[in-house]
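Okay, so here's just one chain, in structure tokens, the form predicted alone.
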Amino acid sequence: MVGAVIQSGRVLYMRHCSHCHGTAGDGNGPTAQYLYPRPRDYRHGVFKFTSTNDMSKVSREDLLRVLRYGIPGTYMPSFLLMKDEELTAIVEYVRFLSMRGEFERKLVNELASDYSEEAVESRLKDEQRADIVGELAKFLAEDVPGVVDGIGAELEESWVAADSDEAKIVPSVPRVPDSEESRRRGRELYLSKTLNCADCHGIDGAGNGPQTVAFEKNPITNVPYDEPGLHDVWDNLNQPRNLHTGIFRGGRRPIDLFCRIHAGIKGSRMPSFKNTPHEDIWHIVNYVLSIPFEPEPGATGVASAPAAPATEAAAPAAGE
């Protein structure tokens, strides 16, 4: 049954998804080079917009939501008109591509430290190639089966856990009512040294914080990137969200923003603030949602009261 669903998902994926995400799910389909942001490369097993905590994988529910409603502000469209069973089949196939990609990356990492081209070249200074080849053959015959089982078990555990109740983000308190005081408190937290949201999103929320002009290092090579700004795990340059637009790729419902702040955006430089009190996260949500509607976005966190009608302004004061 599961095999039939994945087989069906493959057919649908090839028809609707592969031209952007690639046949192997590497985010390098024939149209990918023309798109910004780039289509998701599934092989890392990382998805940015989830309702699961910062240590968990993406859930099936999260993938279904993206398929149904797309990702606003990107080329990822909505497939809301497709049947539920078709969307479910695509989800299962995307999960398969992600697990396969993760498995391959982890297995390569197990071999790379001793048997990559660079490692072998270094070892040849003190060892004979025939000895290294023999060692590799022994490793493949005796050790790799256990390594494969271990990687498989680890992946199974993490992907199964993503659909559990324990992985889902559930606020400990209901949303704080949206009010001037809540927005003001949210802005204070946004600018605070503890959270320091302005470092990336800018003081006024325009996505122009100082980190957007800094040269950061690639965490794997430890070499600075050629261009300034923030990069994700796929080495794509990511501009922090301009909060003035009111467009949020992970959804603009209050709970969507709560999850982004709580778990961060996986694979990106947006960190998790899971240790922030949930009441404070709601204040930030209220503030962020108010920014597009302020006369001076980000200036006060409080929308100005509308001007009084001319008839009221001209009315005489009591006693005159």
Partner chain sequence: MKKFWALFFWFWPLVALYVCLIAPGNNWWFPSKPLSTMGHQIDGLFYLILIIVTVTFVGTEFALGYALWMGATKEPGRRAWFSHGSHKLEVVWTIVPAFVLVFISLTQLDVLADIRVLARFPESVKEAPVAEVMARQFEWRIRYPKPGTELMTSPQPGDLYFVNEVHVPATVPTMINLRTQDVQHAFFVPRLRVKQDAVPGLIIPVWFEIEEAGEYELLCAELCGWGHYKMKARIIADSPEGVSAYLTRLEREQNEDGVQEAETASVK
Second form
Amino acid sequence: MVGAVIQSGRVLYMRHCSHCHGTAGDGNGPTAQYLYPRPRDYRHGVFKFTSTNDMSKVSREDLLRVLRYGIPGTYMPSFLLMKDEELTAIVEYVRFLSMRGEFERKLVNELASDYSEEAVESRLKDEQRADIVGELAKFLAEDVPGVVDGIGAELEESWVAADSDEAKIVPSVPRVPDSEESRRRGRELYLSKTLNCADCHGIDGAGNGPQTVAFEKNPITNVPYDEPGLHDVWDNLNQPRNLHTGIFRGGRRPIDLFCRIHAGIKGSRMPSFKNTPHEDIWHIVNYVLSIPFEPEPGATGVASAPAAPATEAAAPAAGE
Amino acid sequence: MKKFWALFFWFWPLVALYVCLIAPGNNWWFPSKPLSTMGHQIDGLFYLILIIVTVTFVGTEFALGYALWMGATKEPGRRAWFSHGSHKLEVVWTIVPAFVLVFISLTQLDVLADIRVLARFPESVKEAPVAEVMARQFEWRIRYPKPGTELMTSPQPGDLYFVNEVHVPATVPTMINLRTQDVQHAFFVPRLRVKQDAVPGLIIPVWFEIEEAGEYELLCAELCGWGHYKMKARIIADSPEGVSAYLTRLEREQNEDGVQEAETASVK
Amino acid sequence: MATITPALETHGHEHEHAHGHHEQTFIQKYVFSTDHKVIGIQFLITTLLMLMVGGALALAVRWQLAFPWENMPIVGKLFGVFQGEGGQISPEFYTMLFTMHASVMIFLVIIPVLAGAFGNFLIPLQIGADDMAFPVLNMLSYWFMWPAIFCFGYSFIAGGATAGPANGWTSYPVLSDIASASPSSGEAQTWWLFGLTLVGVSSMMGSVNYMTTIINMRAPGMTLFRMPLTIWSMFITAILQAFALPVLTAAGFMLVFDRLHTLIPTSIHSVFFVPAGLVVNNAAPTVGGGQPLLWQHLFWFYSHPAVYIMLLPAMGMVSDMLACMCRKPVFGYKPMVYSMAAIAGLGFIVWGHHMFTSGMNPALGMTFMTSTMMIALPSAIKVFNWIGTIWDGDIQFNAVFLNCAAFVALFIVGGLSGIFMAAVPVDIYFHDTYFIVAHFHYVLFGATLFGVFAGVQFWFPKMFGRQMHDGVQKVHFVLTFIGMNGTFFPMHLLGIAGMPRRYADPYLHGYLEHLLPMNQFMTISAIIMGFAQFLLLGNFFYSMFYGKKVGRNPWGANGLEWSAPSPPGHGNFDVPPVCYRGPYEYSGPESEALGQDFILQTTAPPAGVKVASAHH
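Alt. form predicted together with the partner chain, vs. the form predicted alone above:
Everything in the complex follows now, all chains and molecules, and the chain you saw is the first one.
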């Protein structure tokens, strides 16, 4: 019956999703070119906002959540009113498109290293075309079935694992109650050299750290991007969030923010901080949640002394 | 053939009337009876106008058809009626419609004032909107005040957020603040007969009193871009206790830290 | 007021002057012609072709509503982008379709066919002038249509194949203002605005010309109250244009300034209609202190009078044609004139009824409701008078008459459905549903276009000296009438059922799902109606060359134009016309004395009979 679910998912997908995400899930439907940020290209098998560990795929529950509540701050709208079985069908179809896309990409990569037009051309310098063709025939006959099975098994394992309990992030301690002290600690961590959040998000959390104006290289081709700033694996400019807007794309629950820090944002330059003590992550969460309501940017003091004396200390300095 | 044309012009208004008559039975009519207090007033006015208009429609179309019939059955050779008009008739058919139109106009004024004039909003809602409905391309973002506090125009710590679903109390007057984050939208609830544009830069209070608990479609009725038709949401009318229970639940969900849930799961 | 004798001399001179133009080249005669008749015919043919374009766009809209997301015929293959989607169009393409359908129909069909085609052709002929007051300006008014057509046409592709102008023909900011708010809001919308402005330039040149010509160039004896109602309607329309259009042009320029940076990045970038703090397409919040409602006020200050610009001339023409086809004087000539003037006057103070749900001050809403209700009154008077005109007439049941009768019958529907929307509380429910779509199609298609169909056939002999085939016109009439009602009558019910307009996929909403079969029925009706128009075009072009040749006055009508040759030469009248009576003296004693049922306005009364007073 899995087939039937995917089939009804396809019908729904074509009606609700395909004009942005594309028929093949390549994130390039007719409407996609007008959207900022660009719709997700599923074929990498990577989804940004997950509740799973940094190395895990997205879970069904995560996809369902995105469909239900949308992604604020993007054009991904909420499909809250669709029936559960419709949403489930779409989730299955999206998973299907992701797996298919990922599978095809991996297969192409496998072949491209030795047999792409470019590779063949460079090999022709010291090899005969007939030899290469013979080698390719042998490769297709003997190795490819194994490769196909291997990729398939690998995909199956990773996608199945994503829904397991092991993949899910569970904080080892409950959220540290929100307090002045906790926020200050969070800010301290935010500015610390080890976590270095400010490098991207800026000292005041306005999303304007030094990395946002640096020129990056594409990690695969090593070619520098045209415009400065951080890029995601889809090669789109993907600058760090301005934390003052109060818009949290992956959700505004403390657990959502915890997961963003713990696992990073997959496919983007937001790294995983899974080795940071969970208590510290909660401090940062408390700080980040308070940023939109700061009386002025960066008002949360970092000194261990309470905030009020700190401003008093600053006042005479300003008076001088 | 001449008579055919006269009959043709008599026939089609009858078809039109027939279609209108069978429309309610075929579900080609209002999506439901009005389910808000002002919806009853609006429907009442609609039916009043419908009666006046139907009588006029039948009268004028019949007269037109009859005029054609006269022409079609005219004995050949008889000349047309040479007349430049009638002052008396002109006066009659100016004054009568004028009275009818002024009458229609006057009957509307009070209802309009009740719906739109802030000074006439029910006292209980005037100062206390239950939620802010923020339209954006292409969804409705809802913000409730933290339970026990009042709704402020700017977001406050502890505010509760949801999307595409507004919970409001039924059977009491309710007011929401309507805004838009980007372009113009309109807040349209067909079963309540409520519609109000969301204008960029303005916060517009909208009040209504839902008569029955239940679900009501909410959609956008002002072109807001390519995804205009996608703005599908609902209003859930519930008892006041039900609404506060919902808000408590929403507050708990919004403060979810992932640990409680895991513990309860392991207990099972 | 013109008098009879002194003008005769001048006319002789003009006539001679006209004969000096025989060596005109083809280009001077048929392309850059300053002859009002050629310009009128140019307008007519252009608008008939644009009618087909607008109709094709409408059919594409209807296809999507009947068969949502199915492979759209032709269009699905036309653009590579939709091939990947199996021919399924994108929602922004649908938005473009209805926007351009409305823009083409309003700005390139209805307004120019009435004022441009019939206004140009008829005004000098019916008042007995040899041409317009400003012939070169007149030529320019036609040739400014083409840059407008170019701008509208270019806007289809300026932003890419799928991003034509798609903000509705009303182009409400902020959607139409901020470039990232909608796919088309980049270059396409700016080109669209240029097109709109150029149409305005064209209309304005026509309107000053019509006013001047009607005031100054009437033939001797053609007093104001001897003018045919067509001329009255053109005159009132021209005044409406002249006073309302500057407001739209100003608003248009403001919007252009807001968005000129989409064409020239370094140019002006004002924010007339953009308030501060909007987050559009997830960009940084906007800065500015603009007010989006300002556009709505300015736009409707023009566009409501424009509704009457799109209707009044047809009303005038239909009055003329009904009188002729019923062989009867128009019932209540002066009330007809006064009611048109009243419609025009009230037309300036009712624009707010388009904004009842816009968040405008409710006190204003009450004022606009009352004035809007009152504008139904002159319309009602006109309907009664038309019925009075047909009453006990010697009706000629040809296609001209049938189209005119359909005009009256359908205008009744359009007028009555307007009352629902004039009542604010009821309008709150109907605003932006299919009810309004039904309403304005009954007025603009049901009334105006049927008037145009009649007018084309009625004045065709004067344009080309030949007659259109009446049988074909009758078939066209029946098919169009049935198709029209089949398409638009159910829209009332869709509106009552709460189906909002401008939805690419209304069936997404559960309470609208059951309306799909009705929409399919409407689409089939629309297809019938659309293809019926080929009969009109075929008949038009065939009759132009092979139609039955006719003389000066094939209908036995009274107007001055019928005393000129068919087609009239350069300078119009071979005998300088002198007007002796009103235009509608059908079947009267004077005509009876001549043994006929009509008497031309130019027929001199027998010696000894006193010419009827101008102000009877």
